[in-house]
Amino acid sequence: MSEINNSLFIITGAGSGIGQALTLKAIAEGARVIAADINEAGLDETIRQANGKAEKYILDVSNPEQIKSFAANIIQKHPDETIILVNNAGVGLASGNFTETPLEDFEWLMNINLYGVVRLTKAFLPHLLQQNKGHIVNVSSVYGLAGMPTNSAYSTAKFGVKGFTDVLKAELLGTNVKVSSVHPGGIKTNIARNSRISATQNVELAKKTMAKFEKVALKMPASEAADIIIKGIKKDASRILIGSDAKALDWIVRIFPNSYHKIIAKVFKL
């Protein structure tokens, strides 16, 4: 059982949303917290509402010096402190069909949504695996269970963020260091009104569906996923779901491996 009281909790993307929420959350547990993101307005509302209580860092999790720096920094001043790496950080794209997908847009969400993950990882897991103690999590998606039409890039990079976390879960099993995977369903943020937009979308049309998406698909509240992520952490949960949609398509996939997407077109109406 990983013990969330005087732990150090690492959360990427807490300037809103699920990072914003499990700040809080954690704070409430007893952790001590470092809240990053890039978003450094968002961020200062996050240490506001966390009344101070929260170690603020801005970080860009695509860029490779300042996670090395980030994480150097963290280690030197706590050394001894039971270590729980949130990687939540990510961002949203508004780019029509794979074949619409601009490759340089494609390749900015990788940088962020995995390699953001793949690279914190790296330059904190020494550290733990040295202690032999700590938690890694990982916010895939449901679109890291299901491909998903109009989210090659995204459903890309979160089922590679849900391949990595299975191979980091079997290289560790002999060790301390726990590792899970977080694939959060319809969750009330902000991801898809920041969505970018590709160039070979029609913005007004592109923002009217992410609006309508929103308001149809994106129910629970943040502050309800951060809880179950929590919960899930005290388990040393391998895998946590969030929401009735997230279990419903993890069921039609486990079931229709091999027809689901015919399903998922149809919602789509493709």
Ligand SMILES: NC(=O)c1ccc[n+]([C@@H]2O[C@H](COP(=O)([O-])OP(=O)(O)OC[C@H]3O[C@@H](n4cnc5c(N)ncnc54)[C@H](O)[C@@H]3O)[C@@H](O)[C@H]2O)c1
Contents of the next structure:
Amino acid sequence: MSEINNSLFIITGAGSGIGQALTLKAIAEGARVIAADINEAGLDETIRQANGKAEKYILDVSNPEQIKSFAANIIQKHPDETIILVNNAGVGLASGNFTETPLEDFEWLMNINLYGVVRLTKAFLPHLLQQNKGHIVNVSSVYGLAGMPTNSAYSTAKFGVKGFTDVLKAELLGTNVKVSSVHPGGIKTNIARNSRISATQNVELAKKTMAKFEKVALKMPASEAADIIIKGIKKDASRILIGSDAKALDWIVRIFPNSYHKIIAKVFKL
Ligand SMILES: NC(=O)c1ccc[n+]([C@@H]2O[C@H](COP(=O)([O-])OP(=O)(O)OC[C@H]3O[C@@H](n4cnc5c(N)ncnc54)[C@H](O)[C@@H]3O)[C@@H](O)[C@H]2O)c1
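Can you return the structure of this protein in the form predicted in complex with the ligand rather than the form predicted on its own?
In what comes next, the whole complex appears, and the chain from above leads the way.
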């Protein structure tokens, strides 16, 4: 059982969506929160909603130097606290099929969605191990369980987060440091509308597709997703699946490991 009360949450991407909702829930559960994001206006809104109770930190998770000083500062300031690191920051990319996806955009996304998680874990894990306590929570996606057409970079990064987290789970067995991967289905946040649109794409069409996707697929309120994550952390759940869509897709992949891609292509009418 991971204790939430009195622990120190470090939440990346806390300026919007799931990260913002999780900040508010963690505070309500009696935790302290360091809310980190690249977007200062979003962070200010989170702090306002938290009645000033979260500590704000501007951090770009794709910047290795910023991550090093972020971790050094926090560890120096809070040497004995039980840290719950939630690697949540993430971005979307509207780039069409892989052949249309510029490699620079692929790399941009990997640097945030995968290497951000790896670098932050590298920066904090030695301290957690030294203390022999704490919890690392890595936000993957249902797209990290099933390969999703027109999302080559996003699915690659999210499968990477899952694989990386599974390795940590095995390596940290026998220690008191807990590890969880989170696989949300569609959550009502800003992720779709804030996606980068690749230069290969028609901007108007991409925006229309995103708006439709947001309406049809992103249904669960972020606060509900945050509740499920908090419950999962409390139980030390190894895998936290969020939503009936995520659970259904997880089953489809397991039942049809060799052909689930055909089902997905049909559902998405490709
Ligand atoms: N919303 C969904 O349906 C859904 C589904 C599965 C997984 N996820 C994952 O959940 C996580 C949270 O996404 P969300 O849906 O709340 O989206 P969101 O866009 O509402 O929030 C993402 C936050 O990450 C921040 N961010 C982006 N780049 C950053 C960087 N380089 N450094 C620091 N912060 C950065 C943004 O400023 C934003 O505040 C992401 O990892 C996302 O991939 C979301």
